[in-house]
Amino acid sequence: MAPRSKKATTVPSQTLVIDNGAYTLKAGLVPSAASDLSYDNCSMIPNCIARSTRDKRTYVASELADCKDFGELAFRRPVEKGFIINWEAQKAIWEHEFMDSSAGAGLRCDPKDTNLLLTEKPNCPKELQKNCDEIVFEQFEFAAYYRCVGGALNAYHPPSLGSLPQECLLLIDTSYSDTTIMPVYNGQLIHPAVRRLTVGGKLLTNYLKELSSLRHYNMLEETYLLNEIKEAVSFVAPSSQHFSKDLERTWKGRLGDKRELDSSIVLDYVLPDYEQSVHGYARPHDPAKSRMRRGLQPLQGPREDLLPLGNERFAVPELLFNPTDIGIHEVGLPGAVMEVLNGLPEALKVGMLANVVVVGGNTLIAGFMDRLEAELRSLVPANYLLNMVRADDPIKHTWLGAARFASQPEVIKEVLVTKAEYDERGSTWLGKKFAGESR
């Protein structure tokens, strides 16, 4: 007996779109044929379960907003290197955010009456994909489901024509887990040309923790605080030459030959005490306060815990451009982009360079876009047009592309797999279908 045609099977009119990042979930319910989608339709949710050693509470995902003491929080993150590896934690987070009575009004849904569009990173191991598919259908029991590489769905942003994706798109995604460069042609990822760099927001935060612990206080357990500091004060030097000059300007000098620090770079970060303040803040460096902190001068005024930040401000994000600084044997981001382009036919290379879009939280570091564009222009032949933009909201941009894709009934129905089809054909067939091996 021939299998039932999918076109005879009705699917729900709403789709839960999840961009399942390592640091945050970007999620939202998208009605069929929605025409006015924007970043406001997307909710950003911490993708973690945090345990406080101080108040002994456990915070699941959005509950982290209720935490008043971020000191020594122990984080359990279900995503590593961009892939979901801990489904016990991920399942608890999804249930809390989308299905429990505590779920937000714009996110709560019944999986049996909802489609799921789930994004993933390129080159996900097949065993992890199979595990994901089984949990979506067998434990959550979503009505229909589509899993794909999130970067490719950025092609459905304007100036795409109706249901057609942009023809050529070179997407640079520098996020918490890593940095990935993805060439997309007519909405399809060109897998052999994809490049991944180890350096992402997590590595930058860990490097800042090591530097601060070596030079000032032991902050190896203060992941949340150091990530907050990184986001607040980091900047990318305009060039390698500027980087060397800034290192010189922030050098304290040798013992017996102390130098004045450049106050235009060096800052004092006032650490929160979690009693009077929950968040810290940066202010200009005050040498007198620094001497008080080291006990070289009597304390005046209220006690403050200060973290002086000099070359840490620019040496940490410099790893995106020169990972060899800490022994990672990879090319920097501009070099990786050129590797991707050199693996493409000449005609595609021209089209990709004319439409380079940069997304991910690391793009918000001051000076990042200027440095990347300057270095790419020096590498790209002069007769090529280079048009590079950062998304208006680089964190939610991939979600919005996926939402626009999901809002087109004639497009989403072609790719959705229903639970009945999964029950009939199994997870191996589903994996092949999502990989484009089965139609």
Contents of the next structure:
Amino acid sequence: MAPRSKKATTVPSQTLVIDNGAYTLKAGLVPSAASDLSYDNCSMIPNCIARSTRDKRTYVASELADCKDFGELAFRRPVEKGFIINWEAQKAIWEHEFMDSSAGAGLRCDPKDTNLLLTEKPNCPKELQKNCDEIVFEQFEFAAYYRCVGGALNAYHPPSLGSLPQECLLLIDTSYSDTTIMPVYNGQLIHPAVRRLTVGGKLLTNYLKELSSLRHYNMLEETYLLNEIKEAVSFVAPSSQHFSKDLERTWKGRLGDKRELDSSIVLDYVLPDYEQSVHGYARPHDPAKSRMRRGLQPLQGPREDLLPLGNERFAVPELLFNPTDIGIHEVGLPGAVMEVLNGLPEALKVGMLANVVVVGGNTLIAGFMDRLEAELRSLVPANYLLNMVRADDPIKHTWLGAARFASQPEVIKEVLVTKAEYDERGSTWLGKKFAGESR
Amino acid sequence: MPHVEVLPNSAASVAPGWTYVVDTGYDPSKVAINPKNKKRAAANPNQRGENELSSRQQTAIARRIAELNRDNDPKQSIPIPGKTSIPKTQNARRIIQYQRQIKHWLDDEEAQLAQVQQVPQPSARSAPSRPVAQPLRRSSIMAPVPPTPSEATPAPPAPSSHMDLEDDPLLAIDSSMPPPINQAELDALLSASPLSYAASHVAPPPTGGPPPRHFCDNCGYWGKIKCLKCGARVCGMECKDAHEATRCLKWA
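Given the form predicted alone above, produce the structure of the same protein in the form predicted together with its partner chain.
What follows is the whole complex; the chain from before opens it.
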């Protein structure tokens, strides 16, 4: 074993921290011993290669910001179910964002004098981890590298003292690919208790796409637009009773017994035409204008296409709480949290409940936190404290935790593996080391 | 089984195609001949329960969920624009050229796990025999030692040095405090290896829980009526017509 002091001198002082999500990758260069890290240090980059059949252009990652026509935009995503599957595309995106001349000033680096801290999802197949390690060292040639489950690094957020992680943390990460619940003890993930729910942002967007296509227009190619609509209009009903009530209020009624749609819930989404407007917007439902859209549009002058949204607004995010609504055989999110807690000793359970942090893009859906807290409160024993917060920026929170971890030289040096060590011992050893088996 | 014997007499003769049989009550072969409700019987041939799904419905649901959960469309391939840098090693080239999807990797993982579980059966069986033998040996050492007099005599009452306040059941916190963490248990939890991807799914809903909710296949309102042809739920006549025109599984 090489002496620690020798290893310490060879590790570069800057670390590239990447939280490689399926929808966006969160990245930033973190200098050693940086003390004033914030969300602003993190860049959010779409993790995809998009091609438009209309303007025949291909957009790589951050180039998507230049796109003016999202109609029928097709996406290629290197990450599936949270794991990096397609290294051809992922390599192109990393090179484009971090190494080539196209890279932004704050992100550009030479891998040979940079450390890499890469986060992954829990329960990753070992073969994929091995591929990842081999590409990082053999293709990119980073100087040193550490790969770990991103959720666990959320323990390094401020209530922790210096380099010590928070003792108990229950992290709920409801992201694009799925929803994972991770209990973390002293910065270490309790692997056997981690559970995953199939429902994630992707499934919600696809479900809305399916419903809109069935009920109104064929929108099966309009993933980008439907995601935009989902983010703009969806909300979580405060409880099951409210859900039933809202469903009544958005019902069209029977034949011969038509009802007025409640315009406090039903919206008309004005679709963008990609000539005058790039983004659509929602406005309260107007039956007269809605009737107009059926062939009575003026031939000259501004036309508008309306997508009426009724129960889609709350039935879609409801899947997070009732996956059985579309036949997914899983308990809802509150039940899943209880399942995770029941796999832990009683004392840990109490500690975890006192520090529940929720991250991920789905938390931004209106009413999500209230519903989750209310349902969880009714499942948790009454004498236990339940303290649940949403991270200030739920999307960048994991990155910031990882950045705080990387900015402490004595902590990160312990876990980094240098390229020299990899060349000597190989990827099987590295896989075991990162899994904590060689300790 | 009761014994039946045909007693010969002048009136009865055994005719071909005619015999006595034991009446055991319900005969399923006779029930189907003349059903009272032809439509319902046709829609529900195997006497399924109210909330059970036909296999056709189950496949349709599974396909739909897989479709909703899909990451990349296998039909469209988007090439990487510009010139791509050459892979630096043979290994990197191999990994970069993989065109597999997540399901292939997960299937691989499952297959490997199944293999691992099958192979080391003998070694796994020999391992637990050791901890079983140990307590036996230990008890045999302990047994011959006679109980010491101090153990045999009843223990003196505990010293009542602590204050009476602690005895007050209203102030006791023991009941609301969980037992302390067992360090060995915690270490075992922390050092356990991660579950496989498939094993880390959350459990299905408990059987005793509320029944699944059903929604109209067309408009999303409560699905109060079952389509007789395919079993999907609709909310009323208007949606039934739309359902039959588009999504009815009868023609799928």
